[in-house]
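Just one chain is shown here, as structure tokens, and it is the form predicted on its own.
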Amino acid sequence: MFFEPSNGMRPSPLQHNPLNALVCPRPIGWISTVDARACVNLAPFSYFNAVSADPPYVMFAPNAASPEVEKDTFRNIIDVPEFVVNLVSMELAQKMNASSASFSSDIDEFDACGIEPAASTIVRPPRVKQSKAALECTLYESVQLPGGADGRKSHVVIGKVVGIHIDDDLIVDGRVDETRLNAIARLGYFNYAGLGEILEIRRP
């Protein structure tokens, strides 16, 4: 089939937006932020990735929950332009998912979901203590995208990585062992995946 998104993202026979299932797997950025009152927020985003290795920059898209309401994560970053990307290993999948619930802005997801925080070194938001890797970031730029068909606002947040935490157990022969990180990835709908088979393909 072929369709033009300007005519809608669910043409027959599709019953759901197919983009999440087509662009996969996607890593999950578990983003911790604080607001101007120092209230903490923790939420997962699968529209997340690295955009530059050196200097290190990352991006994620905190698309609005509704036409009237921005995500707490985005509002917090505008107020306090710092955040932490906590990488999600398979064993943290259920807690990560629990933190995606719609909590009010005054609820600390660390407390509500039984997630232990740890102080960051440079930025104000805490990191997830159990995460095997975390990236402390400052806001580089926020780009507003055109609104969705339902009027919801969309943004791309680009962060400068100013500090990197790596569990020492991940480092083998001077390299991060991806199998030890055991990262979970988002597919389409409610589906997730582990790393599965890893292939080494050297460049010509």
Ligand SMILES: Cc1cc2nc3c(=O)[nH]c(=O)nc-3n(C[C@H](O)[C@H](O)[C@H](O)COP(=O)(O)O)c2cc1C
Second form
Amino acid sequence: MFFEPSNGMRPSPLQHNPLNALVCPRPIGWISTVDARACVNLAPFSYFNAVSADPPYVMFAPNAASPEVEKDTFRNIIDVPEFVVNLVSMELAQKMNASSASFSSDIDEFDACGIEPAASTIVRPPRVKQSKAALECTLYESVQLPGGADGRKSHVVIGKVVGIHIDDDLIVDGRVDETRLNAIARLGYFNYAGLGEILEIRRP
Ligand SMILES: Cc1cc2nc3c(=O)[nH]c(=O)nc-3n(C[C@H](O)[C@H](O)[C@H](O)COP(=O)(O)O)c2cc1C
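Coords for the form predicted together with the named molecule, given the form predicted on its own:
Okay, now the whole complex, with that chain kicking things off.
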């Protein structure tokens, strides 16, 4: 089939927006932020990736909850322009998912979901203590994308990575062993995947 998104993202026979299942697997950035009163927030974003390795920059894309209401994560970053990307290993999948519920902005998802925080080194938002790697970031730029038909705004938030935590157990022979990080990937719908088979392919 072929369709043009300007006519809607669910043309027959598709019952759901197919993009999540087409552009996958996606890594998950589990993003911690604070608001101006230092109230902490934690939520997962799979429209997330690294955009530059050196100097290191990352991006994620919060979609507004409604035409009037931005996600807490986005509002916090505009108020306090710092965030932490906590990487999600397989054993953290359930807690990561629990933190995606629509809590009111004065609820700290660390408390609500039984997730232990650890102080960050440079930025104000805490990190997830159990995450085997975390990227402390400052806001570089936020880009607003044109709104969709439902009027909800989307943003791309680009962060400069100013501090990197790596669990020493991940480091083997001077390299991070991805199998020890065992990051979970987001697929379409409610599906997730582990690392699966790993191939080493040397460049020509
Ligand atoms: C695995 C996963 C990935 C998600 N990715 C995104 C995303 O990329 N963008 C987005 O706007 N919401 C995403 N969500 C939904 C948010 O996590 C959810 O709306 C959350 O309540 C936002 O919290 P906040 O209002 O505290 O920022 C995702 C949820 C899950 C479970």
